[in-house]
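Only one chain is included here, represented as structure tokens and corresponding to the form predicted on its own.
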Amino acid sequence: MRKLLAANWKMHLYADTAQALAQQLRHHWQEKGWQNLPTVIFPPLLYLREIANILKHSSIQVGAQNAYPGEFGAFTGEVSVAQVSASGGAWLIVGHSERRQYFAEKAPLLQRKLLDAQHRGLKVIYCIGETLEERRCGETLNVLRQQILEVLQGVSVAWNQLAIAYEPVWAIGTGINATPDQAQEAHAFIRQLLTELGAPASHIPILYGGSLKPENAHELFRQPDIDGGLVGGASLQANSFAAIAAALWDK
């Protein structure tokens, strides 16, 4: 199965009110009946054991949106890969478009953040996606195959120990979204340079992130390679976010 659902809560919401909003998609999920829809939460750092044990036994698993490749070190401020899969951490974020944009990481630091993930069993998603200036010159699957490669290619990855968000960056927060031709046609494209690549392209999720809501939701995951949603905003309400899993249980 090639579905994914992802919730980036990103500097949001305090510990009682994660906490809470946890126990309701536990609730939501076991309800409902998707011990079978892959999902996947990304609380701040702060919270990632709580909101662990809270789904712990429960078919939602728990990642971090951002670590330091290794163990221990002298990093003050930072949390290292193996400090995050010891506190319950199943998945990591690599390369999302805020962490470009504004802590200017680069390819060699992405491609050390996903292989150590990866050497220490976590599973990534690996974020890619063109700027607003980017898609009007009309540079967004130079973009796009520039991301890949710079990170995937003549490096060991684990294929099935991955999954790509294309995440438009003049969606991201905005409200707008790509349409659903706009999303199909940089989703295929990946899945091609994945299986040129060598990778197992037809078992890779390949998600859209980029004001992914319910409203547009059946809509884009009519799309043949749009496999999922890492899902910003919308995964801030219990309800907002069941509505998106709805959809992507019903493609």
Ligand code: PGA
Contents of the next structure:
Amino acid sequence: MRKLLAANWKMHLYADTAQALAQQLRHHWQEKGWQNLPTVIFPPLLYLREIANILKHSSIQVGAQNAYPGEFGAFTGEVSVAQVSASGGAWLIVGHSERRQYFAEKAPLLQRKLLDAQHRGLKVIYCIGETLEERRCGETLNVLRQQILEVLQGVSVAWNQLAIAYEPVWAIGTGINATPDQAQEAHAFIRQLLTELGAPASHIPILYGGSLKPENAHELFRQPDIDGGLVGGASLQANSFAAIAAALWDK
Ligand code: PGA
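Next up, the form predicted together with this ligand. The previous block was the form predicted on its own.
What follows is the entire complex, opening with the chain shown before.
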């Protein structure tokens, strides 16, 4: 199954609202019989364990929006991949544009995070995407190529523990989504690139992210190479996240 739907809660919600949202989603997924729709929630790390407990006997998995490679160490303020895993996390987001932009994360660190997470049994969503300026200069595909190659080339990636998220930076949190054609072009390019790297690309989920919402989910998911979504803002309400799930279920 190539479909995958992910909720990136970012730095939102308190413990009680986070728990309530997880409970609503669990009920909704059960009610709709969506146990075969691979779904993962990325809550703030502080709530990871309790959200994982709420979702334990459901089909929804949880993951970390960020983690530091390794097990223990003198890295004040960090939480390790091993700690995430021990707290019930099954996934890690690597390379989100907000980490690249605000926390200056570069390819060597992203590669360490990705490989360490996979080594410890986690699955990874590796995020890539161009800025508005890069798109305007006609650099989109070059940027995507570079972001893929600098992290995934020449190392032993566990392809069956990987998903890619194409998230144009100009579409994240702006209300402006990529058109289905723009997204399809990028997704097909990414799949081709993965094939060139020797990956079983037809089995790797490639998600779209960037102002994905119920109003545009159907037409985006209709594209042949869009296998799901990484949802930010619209994942903070059970109704809108469920509507996006319904669109993916129908694909
Ligand atoms: P958005 O965020 O849906 O709010 O645009 C997506 C993301 O950053 O993963």
